[in-house]
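Just the one chain here, the form predicted on its own, laid out as structure tokens.
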Amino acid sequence: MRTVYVVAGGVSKFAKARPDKTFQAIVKEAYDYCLQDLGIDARQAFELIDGTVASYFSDHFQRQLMSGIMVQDYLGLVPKPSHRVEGGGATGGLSFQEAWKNIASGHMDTCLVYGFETMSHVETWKGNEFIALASDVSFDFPVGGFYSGYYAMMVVRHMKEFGTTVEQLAKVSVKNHINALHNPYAQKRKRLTVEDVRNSPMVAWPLTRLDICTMSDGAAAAILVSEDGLAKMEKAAGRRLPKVKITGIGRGTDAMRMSDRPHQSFDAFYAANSLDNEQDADSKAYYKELWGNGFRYPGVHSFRAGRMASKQAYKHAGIHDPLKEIDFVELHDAYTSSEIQTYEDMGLCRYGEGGTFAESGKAFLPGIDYGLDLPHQPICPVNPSGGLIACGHPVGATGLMQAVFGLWQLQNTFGKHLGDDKLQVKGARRGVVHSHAGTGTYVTATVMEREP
């Protein structure tokens, strides 16, 4: 496989509604941002870009089949090759990895991946119904209804298994919303307290409105290149470009129907699902005790797909101890509960310790006043951008938004792009972008690293 670099990324403003522009024009905002950042024009881009990947979740919102080709035409990129990727909430992450494949395989030297969703064209209840069609409509949907109900059920199980508290959930919301105060692209920029989160309207116990991301209109784009593509791009731009390399990709899946997910034994978990940093005697004893107390994996409290995506990406990138070897994570926090669950899946802490990790301070940014008493210094900031909770969730754009923010972190350009460097992780060398669909049915993890 060939080396793959990410050279540019752009995002539109995420908002509850963008009545000022069509979905094609919103994508063009993100695409034009990429070109402006590189210092090339549309004619040069047409000569350089070999093809594209289009990322959008639903045909329903804009009531238009084959929306991707309409974007391709609007961007002036026909007759270049393209294909559309769809995978629920993980659509953006899957698309980013498909662009990686185009370059790594030698099929292209330069690939544009763009993603979008315009969810404001329908009422919120109808949008929730469209999203819920990504569950089993013959089994889960008639019983569970909208996704907030599914995630409430999962976190209740997590609370019973591990003692996770509503205050720990709320601290995730506080962290991500306050981070977003410094991100002008975010939809919800608020200074919150734990009390604010708990006192907001209840949606599905224990999840309140401020524990849940919002539907959005928005777009994101990124340009990936090979070594040869990088040389051509640098020639066109007339300068050296920061080298941010994709060093690991991983994907995982699980049964869509949560009732079909197995209860693995301790030995099966260690053989198939454990990470390198869980091989010590202390971790084995910890997990042995969990199983002795009736714990089963994955059940509905954990995302096995997230664990397997992380495991594969870490192996690809040579990561053995995630908390110590990763400088930041942009993860799919559609719910505060899913951020806590994903800490565990990604090996930032052990299964059962996500709630404690959430309030430890280890996932926060230094130098920001969160109004919380945090016992530990930051180690690996999670969602320094504000995440989906604060930035919004235009589904096809979300995973790409995360990748763009990850790119800017590794280029050390947050100050340039956001007009404020408070969210810049100082000296960031390696980051992971995590994208998640359904109730954990598709999950991707992508490792990006800055080269000297």
Given for the second form:
Amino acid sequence: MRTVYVVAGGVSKFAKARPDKTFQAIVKEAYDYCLQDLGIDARQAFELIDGTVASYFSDHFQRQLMSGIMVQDYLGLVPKPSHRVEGGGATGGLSFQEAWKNIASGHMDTCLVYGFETMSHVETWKGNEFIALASDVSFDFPVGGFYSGYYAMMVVRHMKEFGTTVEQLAKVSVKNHINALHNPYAQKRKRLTVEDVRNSPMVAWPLTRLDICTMSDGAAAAILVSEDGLAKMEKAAGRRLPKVKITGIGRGTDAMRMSDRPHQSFDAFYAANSLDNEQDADSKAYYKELWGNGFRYPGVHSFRAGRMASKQAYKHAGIHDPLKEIDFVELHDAYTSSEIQTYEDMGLCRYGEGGTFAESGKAFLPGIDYGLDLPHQPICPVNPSGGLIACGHPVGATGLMQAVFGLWQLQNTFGKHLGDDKLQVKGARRGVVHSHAGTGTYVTATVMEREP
Amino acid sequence: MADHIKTHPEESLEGAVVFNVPIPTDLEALTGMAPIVIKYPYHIDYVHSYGQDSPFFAGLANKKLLGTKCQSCGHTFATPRMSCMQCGGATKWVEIPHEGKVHTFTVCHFGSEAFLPECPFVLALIEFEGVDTLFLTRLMGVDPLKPSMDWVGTKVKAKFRRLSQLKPTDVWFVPVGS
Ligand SMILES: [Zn+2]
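Show the form predicted together with its partner chain, please, the one above being the form predicted on its own.
Entire complex below, previous chain first.
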């Protein structure tokens, strides 16, 4: 497969509501930002772009079918080829990988991927109902369909299995909200304490409002190219462009109904789901003991799809020890609990160690005062951007927003794009972007690297 | 400030009815006038078939919990599926025990619009002896304002509506002895 580079990204303003513009015009903000960053105009872009991928989740929110083509024509990109991708919360991650496929396969030299969601058309509780329709409407939705409730059940089991605490969850919220103080794109920029998180209104026990991301209106876009596409883009831009390439692609799935998730044996886990850094005697003994205590995999406490996605992406990129070999991660923290569960899926720590990892300091940024006593130096900052919890979650845009933040980290341009380089991971060479749908049904992991 | 002291009213979609808006004579000024926001209702009756899963709901109406068991590998599903997720084999209907244990739970203080009037309510996944998967249900007979990790592992039993609604909420669970 051909090498694929990401040359530009753009993110619109994310807000609770964007009545100032319709969705097409919000996407155009992100698209225009890409062109402006490259230094090319719309006419040049039209010449270069071979096709697009449209990333959006729900037709309910807008009460508009085929929104994708309305973006395509608004951007002036008809009659170029395009297709829509949908996979719940992972829509953006899947779309980004579809754009990669378009280039890697040789089908296109330049591909634009754009994503959006406008969730403000209905009241919050109707919005929750629309989102909960992403659960089995025969068996799950009618019992009390509510995504925060589903994730709360998962973390209660995590707490039961491993002794994870609500304070550990709260520290993820503190980290991500404080990171966002330096990110003007973020919707919620707050200096919080663990007490603030615990004292905020209870939504689904034990998750409070500050453990949970909000619904948003927003858009994001990215441009991917082949070697030839890069050469053409550089010619149009009249300058050399930073080389950031995609080196690993992974995806996984699990059953829609959480109740159906398997409870596998130690041997089954090791055969199908273990990572390279879990093959040593110490890890095997650790897991043997977990199984001895009644742990079964994945149950409802772990996201097997996230593990599968990471495993594939690491194999593709040649990553053997993720914590040491990845410089930062942008992951899908729709809930503080899912960030902790995802540390484990991605092998930044072992299953069961997510809670202690969260408060170790390893996933924090250096040089930022979190008001917390962190025992360990930062190793691999997770969600330096502030993640979904602080930036917002306009579903179809989210995974692309994460990819754009990942791109800027690797271009070493965080300061330029955010007007503040506090969140720039110094010397970042390799990052992973993780996108996740409903209770861990679809998950993607994408490895990106700066070419020396 | 204490949580119960409100500083602003809840936002809602209530609003005034407007039939016209002023327009400037200078069309250059029009770009400054967005947005105009309108509201309309969207109420629909849907017809939904439970299809191959229908016997489960007939079971509830007759105070039976029906799951399925794989004919090839024996995997037993508390929430029925007619094709085995483990091996692809065909499954057959079996009765699931009426007693089990709380595998995990949550208390929903908010929810989807359809369930807001019922908040706070308790959602739980139930595990059963000899059954490989879990069952999503409401847990009743516990105080939703005093949740505790000790609820995990609690022995519970199924209760059924006298007048079936042919919905999964025809069954719910309560602690054994309550
Ligand atoms: Zn089977």
